[in-house]
Every structure is written in C-alpha cells, then in structure tokens.
Amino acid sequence: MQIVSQTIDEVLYPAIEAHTTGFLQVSDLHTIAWERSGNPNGLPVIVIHGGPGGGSQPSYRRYFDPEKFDIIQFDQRGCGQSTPYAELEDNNTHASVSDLEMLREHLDIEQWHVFGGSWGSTLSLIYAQNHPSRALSLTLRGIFMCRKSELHWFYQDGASHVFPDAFEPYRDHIPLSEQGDLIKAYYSRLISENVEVRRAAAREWTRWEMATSRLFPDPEYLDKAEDLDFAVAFARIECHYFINAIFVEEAYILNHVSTIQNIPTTIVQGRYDMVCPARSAWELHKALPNSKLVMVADAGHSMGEVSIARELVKATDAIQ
C-alpha cells in the first residue's frame, strides 16, 4: 500500500475564528478566559491544554468538524489570557478541576466530550474521575499520568540518554552541586524575585522541553523558549505542579481508574514520545479494557505532528 504524504493543513479542518469569548472568575485571585467555536449547536467538547501553563491555542479548534461540535477552549489558571498572568497561589489540579465545573455550569452544558493531550490527559483523566457523569467520552493525547518515575524519565534522567545535545544546556544552567534535583533546582529559580534569574531559568526549561516534544525537531517549537512572555509562565506553572507531584497521591489515576470504566475513551499515543513515554498510555489503556489504543509508529508528542493529528481527527470524526 503506498502511503500518500500530507501536510498538517491537509489532515486538520479549516482555521476558524471563536464566535464567542469571555471571562469567568473562579476564585477571589483567579479570572479564567474561555471561547467557543464551531456549531452553537453541536455535540459539545471542552478542549483541555497542556503545560500546565500553556495555554489554548487557535490551531486546537482544527481537530474538530466545525459543522459538528460546539468547541470550548479556555486557559488554565495564571496562562493565556487568564489573571493573575503566571500566579502560582491557589493554583493546583483540584483548583482546575472545579474551574471545569465552573465553567460547563456557566456556559450550562449538561454533558460534554473531553479533549487533552500531555498535561491535557492528565487534567482530563482527573476531571472525568471526579465527575464522571458530565463526560460522555475522552479523546486523550500523549498519555501523562504525573508519576514520579515519568517525571523523573523527562526531567532528570531518561530523555537525556535519547537528547543529550539538548539536555545539556538544561542541566548546565543548573550549578553541579544542585544538579541531583533538576526538577527542585529550577523551581527554585522559577520563583525568584530576580526577574532576569526567572527569565533565564524559564527559557532553558522551555527550550529543553520544545526541543523534545517532535520526532523530527521543529524550529518554530525551539522559538516558543525565546518569547519570554509564554516561557515564564510555562515553566513556573509546570515546575510549580511538579515538585508538588499534582497535588495529588502518587498513582492517582490508577489508582481511581474504576470511575472512568464506563465512559468511551480514545488514546493515541506516539511510539516515539520522549516527553511522555508509551509505557504510560499503555498502561493506562491496560486499565481500561474498553478503551482504544492507537499507537501511531511514525510520531513523537506533538499534536502538531503529521500522524498524531491525522488520528485525533479520525477519533473526534467518530464521536457520535
């Protein structure tokens, strides 16, 4: 069989602008911003970024019939268009799970379809656990359960033995005396009060994680380090999550898999994801016997990626 080569353009549906933004205040610190596009009729779905901390993307609105779905988007607490920009206090999974509640109660949608990839499965995962009555399906990307063995793979040791060229600017910003904690190293930067050391220590957390995140390295990826105004946020929402392992038992997921066994869940997964190894989604797909599995042989982590995006597409096609 000759497989026929296509562009990202060509698998994805036509660029589309939302038809309705707003601002939703979820705490006494924190405004959300969310948008909606597509059919204000449609099937609803409620597309969960990734990071933590960055931010819904225009491109996201692409992977969905426009005809069909009624999209939602919104920008987790302290990234995007949300307030306080980059706010680390009262930011956290449970924080972000209510913030869903809250908004599927404020656009009043009884039940809707949950999209997210990398931290994005991670939110969607905990989100349906909790409330597992208001997700008629997942649709699920990049598998990131937010254990210690996975973050330890991504940020300390694991990665670097496939990326030592880009790990190593990573590592060396750090000094050799607080490289045997990267993740705590960084964190501890991330919060300084010297700008230009949050700034710094933004940037290479972010190259590190661009530079990974394709099987074939995209330069536009690596530029996402040099705009200081989404670096910063990024890293300080992830390293901030992290080192306090989601605010969550170790094992969450799993270990609350029971809720979720009823609800259809789709899990396409690169082959070659380095950021969020297919140990996991294997995992997680071995938990959930009536899930689907696709592992794409031809794909890192990136939704951006030709063959990841040609299967969301075909798995939001099959959402009835």
Ligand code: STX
Second form
Amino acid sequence: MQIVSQTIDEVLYPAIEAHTTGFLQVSDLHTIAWERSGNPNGLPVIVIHGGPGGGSQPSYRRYFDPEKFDIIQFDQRGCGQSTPYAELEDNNTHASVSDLEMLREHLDIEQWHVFGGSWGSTLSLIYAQNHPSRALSLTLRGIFMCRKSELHWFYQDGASHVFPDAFEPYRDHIPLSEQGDLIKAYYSRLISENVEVRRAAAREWTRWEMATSRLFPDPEYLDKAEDLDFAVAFARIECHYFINAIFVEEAYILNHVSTIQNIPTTIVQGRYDMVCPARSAWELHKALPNSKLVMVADAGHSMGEVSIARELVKATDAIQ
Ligand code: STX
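For comparison with the form predicted alone, would you give the structure of this protein in the form predicted in complex with this ligand?
And the full complex, kicking off with our chain again.
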C-alpha cells in the first residue's frame, strides 16, 4: 500500500456544464429537477445522490469520462431544485424508486448504469432490486443499508466514541430527558411549526454529519451546515426517512440480495468511514459474491476525498 499524494483536480475529470436540464412532475405534489451532461450518445449513467435530502452537485459530473458517458443527475423529492422544497409528504423510498423509472422513461433510456454513494447506495440497491433488468451495473460508495444498527451507530452511540467533540453539540442541542433517542428528538424539532426551531435543529444535525464525513475534516465541507437552505432540506428529509426506517422492512437490501446477483457491482468503501462504517460494505460484498470490493485504506465517507474519488473514477473508467 502506497499513499500517492494527488489533489482532487488531478483525480477527477475537468468540470463540465449540463447540456440539458428539465423538470419532471412525478406526483400531484412533487416535481423533480434533472440534468444531462457529457455525451448524449454515450453510455447512460444515473447518478443517485445522498442524504436523502442532499441534492445533486455539479461536481458529480466529474466522476465520469464526458466522452464516454451520458451523465444523468436529478434531485430527489424535496431537495436541490426539486419542489416543493423540504416537503415530507408523499416522500419515501418507494416514491424515489418510481421517480427513477419515470425519469428513465421520460429520457427514453432502456437501461442505464447506476452510480450512488451513501444514501445513494441504499437507493441504488433498492432500485436495482425492484427493476433489475434496468441496471447495467452498480458503482456504490460508502455502503449504507439503513438498518437499525447503522442508524444507532451514527446518530446515537458509535461514531460518538471517535468524534466526542463534534458529537457534544449535536447531543446537547437536545435536553437530557430526550437524549435517549436522538433521531426522535430531532424529528420533533425538524417538523416544528416554529421555523427557528427547525433551523436550529437542522444546523446541529447537519454539522454532525459534515464534521464526521472525512478522515481530514474540510472547513469548506463544514460550511454546508451553515447554509440553512441546504441544511433544513437535508436534515428534515434524512430524519423523516430514518424515523420511518426508510419505509421498508429491516434488512430489506440483504433479504432481497438474490435479485441483483447478476448485476456487475463495484463497491468503494473508506476504511475509516464513520457515517457508514465498513461492516455494511463487507456484508454486502459477502452477500454478492460477484461484486468487487475496493477498501480504501486512507479515507472516510466522502466522495470528495482524493483516494475515494480516484477509486470511483477507476471504477467508472472500467465500465464498458
Ligand atoms: N446519510 C449519509 C448520506 O447519504 C446518513 C450523506 N451524507 N452526506 C451527504 O449524504 C451529502 C454529501 C449529500 C451531503
């Protein structure tokens, strides 16, 4: 193992613009924003962002050779440029799976490669399990299967042992009497009628996640929590999905793993991922014997970390 010193710009493809953007009404209430970049005649790849509630970012285009790929991104319900903003009604995992199908049909694409990290890995897997013939391959990063143990690890007691300093303000935002169930306590504040109560909770919730996402914390990344427009959608939607156990049975992904055995799958996982610890990637890899697992020795959770980005680009470069 050798640590190569590179910058993120050396690892990713150059920044490009979207050539087409649009909005798709997916239900009576919700409209999702989408975009296309790269080569319109290239291999279609759908990029599934994290959170849920994180929104897609222009930098995600850079994980793909723009000559080779027809890069499709979208903002899941309630976040990014999708409307209504931060809306929780009619916002659930099944709706997101159905939005992916609606978007695929809208763009007249038969099959596509699927790329997602963190919650994006969760949704990629559940999408592929429900529509296996549509997914040509899966490129997954920071595996999150959203089981009780994973939620408990990150939001209650686990990552707190490694980041006690960042955990303290997240925990102490909640009175002692409610600290026994922090997801529940945050949920009640994130759905409060009082905008200031919502915003204050969203800020602390998001700070915790941003502070723990990288092996070497990045001040720019931490600033995301100060952008309360971002933080409110991110925190509200995440917490809504988690309090509802992502609207599926416990261990849904592992229980339905047989449906995706034949889809070529690459898993890129940071060894020191505190948000989505490596055990889930390991368990998924074991359950998918044909998958390739790349355990990155010097990274945490974020796709913005150089060694994670390098492996993701290697993985997309290898897609044929
Ligand atoms: N949530 C992990 C997740 O999907 C438990 C995630 N964490 N940060 C993000 O996503 C963004 C990069 C989208 C902010």
